[in-house]
Structure formats: C-alpha cells, structure tokens
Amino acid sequence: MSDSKNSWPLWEVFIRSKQGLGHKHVGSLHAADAEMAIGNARDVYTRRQEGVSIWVVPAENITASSPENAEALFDPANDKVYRHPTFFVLPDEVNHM
C-alpha cells in the first residue's frame, strides 16, 4: 500500500442517535476515503448500535468562526428584540413553552 496512515485525510464524524433529531459531532478519525471513514466511524463511535445515521466530512472542508470574533458576529442579533420569545405575550392556556 503506497499510502501510509499518516497521509490519510482527517474526517470529522457526526452521529444521529435513535433518540435525536440532529447529528452531533462525536470525534475525528483518519481514513483514505469517505467509504472507509464511514466504516471506521461505525466501528469506533457506534459500538452499542446507538446510531441511525453517520455523516463524515473532510476536516479541511470545515470553516468555523473564531471565539474572538463572537461579539462582532453575534452582536447584531441582540438589536432585534422581536426575535426573542420574551417579546411575545403568551396566553395563560399555553403551558411549558
């Protein structure tokens, strides 16, 4: 095999559990391709058969914001109070919302 494990790309793994509606990041692994990444993710992260869906994403394709930029990125939303549920008055008949 000409490819060594050290040259395989890094994949981020997301699993959707039987109880969940969304996928959650569970970890990372190295694999030669997407098919191998899914198989390895199944073996490593769903040993108790808790998953119903696996996503693998090449780590190099993920772009993230920086915590240092959080104020500038999220601050404009604070000016829109109508987006917060506290802006609306709920009728007494509505419980546990």
Given for the second form:
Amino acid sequence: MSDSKNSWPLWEVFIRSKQGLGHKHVGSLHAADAEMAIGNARDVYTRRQEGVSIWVVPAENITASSPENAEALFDPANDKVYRHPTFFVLPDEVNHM
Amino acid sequence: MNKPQHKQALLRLGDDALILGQRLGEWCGHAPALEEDIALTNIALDLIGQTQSYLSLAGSLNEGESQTDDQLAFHRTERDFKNLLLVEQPNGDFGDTIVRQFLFDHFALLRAEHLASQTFDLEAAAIAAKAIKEIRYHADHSSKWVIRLGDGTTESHERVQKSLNELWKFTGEMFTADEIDVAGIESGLLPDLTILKTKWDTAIDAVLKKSTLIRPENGWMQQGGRKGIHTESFGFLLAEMQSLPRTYPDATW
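Switching from the form predicted on its own: structure of the form predicted together with its partner chain?
Then the entire complex follows, led off by the chain already shown.
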C-alpha cells in the first residue's frame, strides 16, 4: 500500500463540523495533489454531513513530538496548578473557555 | 405534451440515472484506490436517489393504477427501458468509466438546469433543483479526472483518448430529438436540444483542451436507447439488477 513509487502521497484531513469551532483531525487518505485530496476528503469523511469545512495537509509536513521525550515535555506541567485558571470565577457571558 | 408522453419523458430521466448508477455500483470494491472507490459509489448513490424521485413521479402518471419506483426499476423488461446507450456501456477500465461519466455529466447538468427552471412540471423542477448540486460535483470530479489522465503519462493519455474515441459514437443520441422530445420542448418541460448541444460542446471542449485530448470527429452515431433498443451488455446488467426482486417478489429489508 505504501510503496511510494506506485501510490499517492499521504494527506492528513481536518474537518470543521457544524457545531465545532475548530478543525479536528479525522484521519488520513491518499491523493496525488491538494485539489484531489480535498475531493477525496469530501467523499471519504463528509458523506454523512459531518462537515462544513475541510483542511488537508501533506502528512510529511507534520512534525510530531517523539514519545521518548514525553517525560521531559509533559511531566513538568503536572504539579503546577497555578497555571490553570481554576482560582477565577468565570462570568456567565464568557462562553467557550 | 399529453400524459403518456409526459410519463415517457420522466422515464428517460429516471432510466438514465438508474442505469448509470447501477454501472457505477459495479465498481464497489474494485476501484483503483479506496478513495476513488468511495467517490464512484457516492456518485452511484446520488444517481439512484435521483432515479427514485423521477421514477416515482413517472409512475404517478401511469394510465390506470400508479406504479412505484421499484415496480418500474425491477419489473420492466429490456425494451421498456429508455436510457441513453451511453450510460449502459460496460465500465471497461477506469478511463472508460471516467469518459462515459464526463460525457454524460455535462449533458445531465445542462438538462437539469433547464428542468429546474421550467414551470410545466413543478415536481420535476424540484427534483432537478436538488439534483443540480449533485451533478455539479459529478461533472467536476469526472472533468478533473479527464484532465489528469489526458495530461498525465503517455500511457494514461493514450488509453483515455481511446476511451473517448470509442464512446464518442454514443454522444449523438443525447441531442437527437424524437416525438417525445419535440412534445416536451413545445410544452417547456424539456430543453431545446440544439441549444443544449452548443453549450455541451463548449463545456466539453474546454476540458478536452486542458486535457490535451483530441475531440473525435462526429461520425456515425449509434442510437436506439430512447426506443428501448439496447446494446449487447444491457441484458446482463438488467439480469443482475433485477435478480433479487424477481426471485423474491415483494422482499423487504
């Protein structure tokens, strides 16, 4: 399937749903270029009216953090409760926090 | 146009969509890529949806008891189907399927645009108005593939040019008016086929130019679908499509 000579590049697909505020990663697909990727994403991921907007990104352009660095990256945040705005009372008018 | 003619005109719309939808459905699980497999079957489902609407409407115009869309789809015989010969042509390779789709989509889009704007049959207008959005996507999908394959590799170019050359003889039928068309055009239901042809030529030529493909000469055109005279493979298509409802009449989910 992933023989690079005979298959199209991989694209990551992000869909914004009707209720959603941001685009969410929904999966990936193969396509020869961006235009085809949008078309394919429409067919593969929005068949049941899931979306109102589509982003496609070449998978090779995504830089991911390494699982080996997980401790160094994420553990220090564990014991710093003061970074969370839990000590404030949120006014009712403020939505989507 | 009288009631039987009106019914025939609607049957043609329904049959074009039904038979092409059935053909595209044959790709399910066989297309060159998963993404394209889903695209083709999505288009097939759009077409079957249009079929249900047009055939139900045609059935309601039947002399005597009205017929359901299922009765019309599954219990008519070969000579009663009035689809274009183009849409019944076998899938062939992916290029054949794309060219068949491309030639039909642009015709179907122009026809639906007229149907949506006429006032002779408001139900047909409503069906067409809904279908236009679907057909626009179909035409966009098939046109882009014609350009990709035509302007692709030497092999893809040669193969899709061959598909175009072979299917071209079925394009004349779309623009040949018989007595049903004449009555439909007079009443306003159907579009003037001469004007439609000019618009179709423009749309097709624009895509062919980008695709670097050569438009075939208008030679001898094969016809007969509108009279119920079909090509060789049509009987097999019907046999497969109708086998279940004919083996188990009134079967339900």
